[in-house]
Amino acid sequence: MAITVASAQLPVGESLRIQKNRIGPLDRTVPHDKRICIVTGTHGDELEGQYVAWRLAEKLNKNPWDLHGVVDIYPALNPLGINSVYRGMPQSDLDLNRIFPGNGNGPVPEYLASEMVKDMQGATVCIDIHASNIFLRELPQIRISETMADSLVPMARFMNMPLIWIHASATVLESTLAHSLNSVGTPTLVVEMGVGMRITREYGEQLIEGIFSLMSHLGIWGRKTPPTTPPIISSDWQVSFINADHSGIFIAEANHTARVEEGEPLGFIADPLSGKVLEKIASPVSGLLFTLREYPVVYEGSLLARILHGTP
């Protein structure tokens, strides 16, 4: 069933709706006391999350009896950046996730943002989904605060992802989706994966299989789920960052994903005027290529991998 969160009016007599499809249990005795949202659609350049939505609704309507309990699934946060292919709210130019919890006498993105947190809140767990830029390619991961690592990582474990990323809390945090639910008792996991404005159908899929062996730990799936991946649990200070000191056209030559031995080459800059090598990439450590430049231009400074050492 298809209900408006959300609505604010647009010039020329349109309107801007923030939509969900809430799903239930078929069988009415079911207590209604358990939801799980799924959140997606933040960052208009990020459509990972779109094909979970899609094939979410689609295996829970084809078996509505297994359910015992509410999913909400919000496709779209941000609608117009999705249809025209742009990261932040276009009328604006604001990232939409960094401004809630909102306003609700404020501006039309703070108002739509509070509009948001206060559907999801007193939910049993938000699931916020979120892809890489066009910039980067991220293996599918849970990204968790350190300050709520002790309650999310319990559940986190459940939701088949190869990796939990325990990172140091920012400034920047605060003004996010999954902060502002965090911080009103509502358990919010972020998951990052894949690369922007595209589908990895094989990330979408195992995510689906966690989201459903969370919703059976949780009572709102009555199915029997198969086993998901062990994670692999880190923190800020296992992650190493690998930076250009030139501009010019980075060319991959290590596999994203793959595990990589300290000095084995990542890749190299070239430059395509003079036709020379600019700098060649090495690993600095030896560990688990977990995020890969996908977007070859790159300027000194730009982020070419990050690598989780000290894993098998």
Second form
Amino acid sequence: MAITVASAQLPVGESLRIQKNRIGPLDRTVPHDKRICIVTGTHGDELEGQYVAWRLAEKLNKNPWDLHGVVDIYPALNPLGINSVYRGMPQSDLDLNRIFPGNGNGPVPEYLASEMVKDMQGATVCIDIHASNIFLRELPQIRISETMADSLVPMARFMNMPLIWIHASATVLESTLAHSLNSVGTPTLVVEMGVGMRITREYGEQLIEGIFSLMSHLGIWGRKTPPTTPPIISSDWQVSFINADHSGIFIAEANHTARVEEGEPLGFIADPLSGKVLEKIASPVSGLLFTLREYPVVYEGSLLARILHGTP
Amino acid sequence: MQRETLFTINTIYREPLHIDGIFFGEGEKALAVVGALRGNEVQQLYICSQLVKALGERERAGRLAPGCRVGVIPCVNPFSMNLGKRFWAADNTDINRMFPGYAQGETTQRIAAGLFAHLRGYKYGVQLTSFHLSGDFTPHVRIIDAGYHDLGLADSFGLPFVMLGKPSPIDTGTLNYNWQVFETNAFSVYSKETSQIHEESARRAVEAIFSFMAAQGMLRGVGDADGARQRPRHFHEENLVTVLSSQGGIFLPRRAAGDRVEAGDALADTLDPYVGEMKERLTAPRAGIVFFNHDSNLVGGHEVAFRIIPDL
Ligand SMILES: [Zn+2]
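Switching conditions: you have the form predicted on its own, so give me the form predicted together with the partner chain.
Below is the entire complex, every chain and molecule, led by the chain shown above.
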């Protein structure tokens, strides 16, 4: 059932609506005090979550009797961004994921953000699905701020994502949806996978299995699910960042998600005007190439790759 | 007067991006003025260019106090300004969310780091800035409460209002926040316009900076401290009264920033965009001075149409 969570009039004959699909248990005799929120479309250029939202609803519609809790699917927190190939909120150019928890008396983006938080708060768990951006391709991963690691990692292990990246907390990240929900006691896991503007079905299916596995663990899904792949946890390793030192066209040579050896070529930066190679990029370490530049135009400083390495 | 390139980034197919500063005097780093950090801040660029011209005249007349260095950086972002984009045109990030910067990081982090290396250590810092809501402001000085601020110092700009604001998490990446962290007295000077030049308010901003310089002993002689006769009103950002629209439509403002209003005065009419009937009349909830007005002729529901500084 589609429910409008928040809305605001647009100037000319239209309202902006934030909608969710609520799927509840058919069997009214089972208690349904448990609720999972699947949230995506915060960044209008990230579409991997569109597949997951559709696929989850499709599967639940087919097997409604196995549902023992409420599933709220929010496929588009930023509908105007999705409609205009735009990452931020098109009218104000604000990044929606930098204005949470919002403000009911603030301008539209902040008002909508506050209504979203109100609607999701109190859920048993929220899964906030992102797709990196158009520049970088990511191995499916759960990102958790180090301050939340103890409480969130146990749940993240069910998600069937190969990597759990526990990152340092940063003040700017206090304005994300995940931080806002976590700080009011609603456990929220952030998924980053794939790349902007594309759908990687295989990653979507992998995450769907993880969502069912977590729902089964929480008692929201009545069936047993197959065991998921145990994730790599980043805190046991180190993350090496590789940035461009030249502006040009990046041509990748290594394969995303492959294991690379120290000194192995990751790619090069080309200058098509002169036919020269401006920079050759070799892996500084041996490890797992979990992030790789997808968008070829790079500038001095552009992130090209991230590698997980070290010994646990 | 010397012009120096503070930072350069090469780009593919374009000339290198130079960030240039114009410097007056020798000695202690006394005052830095930063103009357009965003590509649409044309008014801020214009103000800086007028400031440079007038500072040059005063320098030639021997009116700059000895032993102090004054720097003006009119435009940090010609890369985006030349394309008509507000944020960094390659990845839409905001340089004014990247301070203090990171020299090994992403492009805009490197720009911020390169610039901040020069901007650190000034006794006073002034940023000519704009706001993410599209609208006009009554000229004022904004100071963020980041632990190193002195409201009284702001009086010598001679602008009618000094506003103290609490930094939100995303403000921790702004130039002014980081100036304060490194013990520079930092002020944001808001002028009426952003992407359009308003000559009268630009002239006022230049006078305000001269008035400040004269009060701090950076300028000798008479004529530049006249503005300081007016004692500005101080208020906290939280005390502003926000007037939100509830209806979308054609927006016809009746009052503008700087106007005095009484409780109940009509501020704007919102018309049905198809049939021209009035959908909503916005009125002033309190008597005071209009601080901000929405400046587009279209409005949505739940937008900040006006902000009023209420009478005490
Ligand atoms: Zn995202």
